[in-house]
Amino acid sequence: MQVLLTGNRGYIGTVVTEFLSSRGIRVIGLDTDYYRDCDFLDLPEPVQQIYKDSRRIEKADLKGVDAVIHLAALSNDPVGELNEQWTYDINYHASLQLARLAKEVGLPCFLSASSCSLYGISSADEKLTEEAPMAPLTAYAKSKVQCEESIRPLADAKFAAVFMRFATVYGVSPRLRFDLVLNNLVGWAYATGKIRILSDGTPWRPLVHVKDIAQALWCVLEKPPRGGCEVFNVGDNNANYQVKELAACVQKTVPGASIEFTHEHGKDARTFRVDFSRFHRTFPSFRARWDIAKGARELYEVLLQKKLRFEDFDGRRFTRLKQIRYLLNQRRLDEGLFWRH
């Protein structure tokens, strides 16, 4: 099988590339590569690398491909709010255009990365299924809702559209990020000895390790739906946590670290617990192989090995918003977020 993987040089994409390649899947990578100088570990190489913005994908880029895994996006709330139009152009309009091209060339399966953040907020005693109402609070989450709603009508008996609503991701990656909650807490603990919680610690978040996301995508490729539209929450029912629970886990992992509540964000409005039963029923071979204790320990040990300094941890290499701002300030990106070269 040969797969076009957009966003293959990102935080998730690098791990997915390595995982799928190790299982005999030929990965063609497509990425504009905003984070080309942000490596943490050696990057895995696909069988072919296309350096291109997802807004400029053509039919020729889909030649010889059996399926598409679409990860390319502006990846979090702070970047999404830097310029909301960029978020809608990349996360929504470009995704819809790619899905249309995939259908036009006769591809049977289009896998699109979505997010549990589109649920926005729910009561603490409720676990949200895929049928729960969507209540996106940010441009990033709204763009994911628009993406799903616009692509869904394309699905038919010959074209399967699969939306993977990932829980909040954590774990080591060749393109590591510290702007993800568990990674951030471990990074602060390692670099400063303090575990900084910007809220009051009560919000709920579902978490999933980046390698378990790669495994989930592989499960769908191994058993793809035969047409129609499928929506899956991707994570584990035992992995819904309050932020203060994550902090307690990190405190056990990093010797001498203390917890500090800054309350900069007050009581974070985004809070939701998610039900992942549908994916586990549909793909019984999937098992979450990681939990937060194992993931926090893995990350801490790698940071020790790499001897990461505070200025590295706090710099642009590992925070997407800082890197995008740097590229704009250096005039390497234009007003549309395209490379100037």
Ligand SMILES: NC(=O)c1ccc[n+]([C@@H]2O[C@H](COP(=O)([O-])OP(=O)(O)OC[C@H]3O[C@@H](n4cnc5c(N)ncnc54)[C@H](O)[C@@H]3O)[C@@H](O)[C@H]2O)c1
Second form
Amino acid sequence: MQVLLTGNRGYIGTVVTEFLSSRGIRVIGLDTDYYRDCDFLDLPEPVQQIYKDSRRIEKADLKGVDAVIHLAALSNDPVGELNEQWTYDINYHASLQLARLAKEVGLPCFLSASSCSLYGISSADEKLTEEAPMAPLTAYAKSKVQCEESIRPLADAKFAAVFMRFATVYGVSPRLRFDLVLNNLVGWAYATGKIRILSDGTPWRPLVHVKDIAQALWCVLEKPPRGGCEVFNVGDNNANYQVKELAACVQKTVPGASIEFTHEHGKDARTFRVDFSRFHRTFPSFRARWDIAKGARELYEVLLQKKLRFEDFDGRRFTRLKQIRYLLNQRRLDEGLFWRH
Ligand SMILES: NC(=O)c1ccc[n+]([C@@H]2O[C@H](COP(=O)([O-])OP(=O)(O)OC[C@H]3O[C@@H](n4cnc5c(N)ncnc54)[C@H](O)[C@@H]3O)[C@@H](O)[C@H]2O)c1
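Same protein, different condition: the form predicted alone was shown, now please give the form predicted in complex with this ligand.
Now the complete complex, all chains and molecules, led by this one.
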């Protein structure tokens, strides 16, 4: 099987490339590579790499492909807020265009990365299923809703559209990120001895390990739906945590680290718990193999091994907003967020 994987040079994409390749799937990667000088570990090589902006994908890029996994996006709230038009164009419009092309060339299956953050705020008592109302709070989350809603009507008996609403991801990746909550807490604790919580620690978050995401995508490729539109929350029912539980876990992982609550929510007022039963029911072979204790320990050990310095932790290499700002300031990206050549 040959899969076009967009965003293959990102945090999740590098892990997915490795996972699928090791299971005999031929991965064709497509990425504009905004994070080209931000490696943490060696990157896995797909069988073919297309360096291209998703807004410029053509039918020819889908030649010989059996399915598409679409990860390429401006993929968090701070980057999504930089310029809403970019977020709209890349996350929504280019995704719709790619889905249309996939259908036109007769592909049976289009898998798209969506996000649990499109649920916005919920009551802590209620676990959100896929039927819960969407209440996106940011340009990023809104773009994921637009993406789902615009692609859904393309689905029919011959063309399956699958939206994977990932929980917040954590864990080691060749393109590591510290702008994700658990990675950030481990990174801070490692680099400063402090676990800094920008709230009172009560907000809820669903979390999932990056390798479990790869496994989930593989499960869908193995048993793709025969047409229609499917939406799945991707994570585990045992993995909804209050931020203070994450802090306690990191404190156990990083010797001597102290916890500090700032009691400011900043711009991020989200709190939500998510129900992941549908994915587990539909793909019974899927099992979350990671939990936060194991993931935090793995990350901490790799940081020690790599002797990461505070400047590395705090710099642009592992924080998406800083890298994109850097490329704009250096005039390497133009006003449309395309590379200047
Ligand atoms: N990381 C999470 O916690 C999380 C949670 C929910 C959903 N998601 C979704 O999963 C997907 C992957 O996320 P990630 O964490 O790996 O993000 P990432 O930012 O690490 O990687 C995204 C990749 O897409 C590429 N890209 C961005 N815009 C592009 C464009 N216009 N053309 C071609 N390539 C482009 C980037 O160069 C990068 O390599 C995204 O769609 C994101 O919204 C991530």
